[in-house]
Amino acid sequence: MSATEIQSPRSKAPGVGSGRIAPQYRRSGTSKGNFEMLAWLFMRLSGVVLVVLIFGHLTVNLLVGEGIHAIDFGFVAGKWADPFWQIWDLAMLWLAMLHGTNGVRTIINDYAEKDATRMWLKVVLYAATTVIIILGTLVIFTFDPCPVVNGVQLPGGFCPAP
């Protein structure tokens, strides 16, 4: 190697003979193909959409009407009575969870050195993401603002009389 030739930073382990790859840069398995490129693209696109969704959410909840003083059970019940806001909040939930999961997956890939550790961290991550997405979706679509418990309608302030 000449004095002007710059060696690739991951081509050799420091102080190790020529041609050997440092252990921390070895990964078992085959190439992931276009998955990482698609994941990168998803992060950029979902980030832009999330900015619109979040600022719309904050504007409606904090600036329109009475602002923060109007947010209570009745406000959420009235908002989720409209399918538009159900879809808006669902898109925000799904995109935020998938965006965050992809970011944490990248961190796991970068910092977990052992294949087994990486695999188990991702299993826990994907399981938590799945549970939160399912529960959040169920809450949005099965929300009942006027539940009846033992024949009594709760809460009584804004629900029509039976």
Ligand code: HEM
Contents of the next structure:
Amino acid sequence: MSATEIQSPRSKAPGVGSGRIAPQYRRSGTSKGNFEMLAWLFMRLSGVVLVVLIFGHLTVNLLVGEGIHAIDFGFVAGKWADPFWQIWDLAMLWLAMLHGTNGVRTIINDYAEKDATRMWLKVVLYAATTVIIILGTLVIFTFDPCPVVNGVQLPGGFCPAP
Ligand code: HEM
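Okay, that one was the form predicted on its own. Can I see the form predicted together with the named molecule too?
What follows is the entire complex, opening with the chain shown before.
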């Protein structure tokens, strides 16, 4: 093999036929339908949308007006009082989580060699994703800027007295 020859992915050993898959990379199941193609497409499309969402988020939070110095409880409360920013943050949460989860799923499939290891790593990954997406979605839509607990107003001084 010359120094510049690139090995085909998952091939057995230098010089061994390009289509051969080394035993540790053989998978018992095959993916159903065109799921992997759709997942590949999703990574590209969600990536493009995430660029817009993330840079919009950073610009509005860190650059515009007083920038980072204006960020406090009231700043977040003000943003989430507007359905536009609720939907923006919701889209950012869902797309980043699904994009990141699918990326890590790919890495697990590529690097974990035992069937059981891959399975358990993905169980943990999907469980974490589900919890974060549900909790994050609840926070965005149930956020109360003027919480009253046992008749006591919490926190901040900008809410009307209960
Ligand atoms: C700024 C916007 C982003 C763009 C344009 C983008 C783009 C991409 C693309 C095109 C891939 C596929 C690479 C491949 O198949 O070889 C990818 C993979 C990945 N992305 Fe993103 N991404 C963005 C944001 C994020 C965010 C916010 C996360 C985490 C939540 C993330 C986590 C990942 C992971 C874990 C992978 C898999 C890496 C791998 O296969 O080696 N990305 N990204």
